[in-house]
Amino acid sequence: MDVNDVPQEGNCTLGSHRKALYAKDAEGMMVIVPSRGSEVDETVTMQAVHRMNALAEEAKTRVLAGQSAPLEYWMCARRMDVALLSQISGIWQWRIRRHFNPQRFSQLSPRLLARYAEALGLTTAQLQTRP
């Protein structure tokens, strides 16, 4: 992509900030010019936050239903996956699985607890409640 080339469109998920592209300038070297982005990169953004928030509908939903744990819900709001959340926490992806079944999350450790909490970002009474 050419300098010249670079979207100047604007992308209101962007704010007022600006993202790095490379492209390549008059001589032929690559270098990084500042973008506004594009339409595309707005709707596909806006598709992918629309969502992340329809699956943590569905999760609470599941949840106050009780056939699953805050946990899932909490993890689908902070826009997280198993894989990500795992990533952060340190728990394997199939003791988080596990700790989707409400009866497990409610004997649960008070130390493990804390662990997912602090990856979520939420104190440990806000993690064991229900949305």
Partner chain sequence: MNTTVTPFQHRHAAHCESGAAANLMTHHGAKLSEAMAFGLSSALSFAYLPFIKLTGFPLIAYRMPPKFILKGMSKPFQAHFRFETFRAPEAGMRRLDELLAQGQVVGLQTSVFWLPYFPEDMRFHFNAHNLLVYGKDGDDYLISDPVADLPQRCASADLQRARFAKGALAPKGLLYFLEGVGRTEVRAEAVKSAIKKTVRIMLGPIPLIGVRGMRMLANRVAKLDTSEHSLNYVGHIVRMQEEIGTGGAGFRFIYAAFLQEAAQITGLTELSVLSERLNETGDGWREFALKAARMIKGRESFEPKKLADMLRGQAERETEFFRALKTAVA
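With the form predicted on its own in hand, show me what the form predicted together with the partner chain looks like.
Only a single chain is listed, so you will not see partners or other molecules.
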């Protein structure tokens, strides 16, 4: 890649940050060039972000309709899936899925709620709030 080919299209996902890329200057030496990012990076990152946001939206609808517990929404909002939440909280996946049941969720012990809250970086009160 030549210095002039370093993408500077701007990638909204980078915020005000810039990426360091290696490219060849006029003398043929490889140098670091700060990049504002490219449309390619933006496309794939936004694809992933949209996918995660869509999952959170779906969970929210279910929670508001009384079909699921706030736990599912917060898990998605924290960009986790059941497998990851299980790894982080140390609670089995099938138990987490059971706790998505609003009725079961409302009966969870304070200790279990605290474990979920800790894993998700929330207070217990937040965890119990509907989105």
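Computed from a prediction, not measured in an experiment: that's the story for all the values here. Positions refer to the first chain, counted from 1.
Where does the chain hinge between these two forms? Of Asn101, Gln93, Thr45, Val63, I only need the one at the boundary between the rigid parts.
Comparing the two forms, the hinge falls at Thr45.
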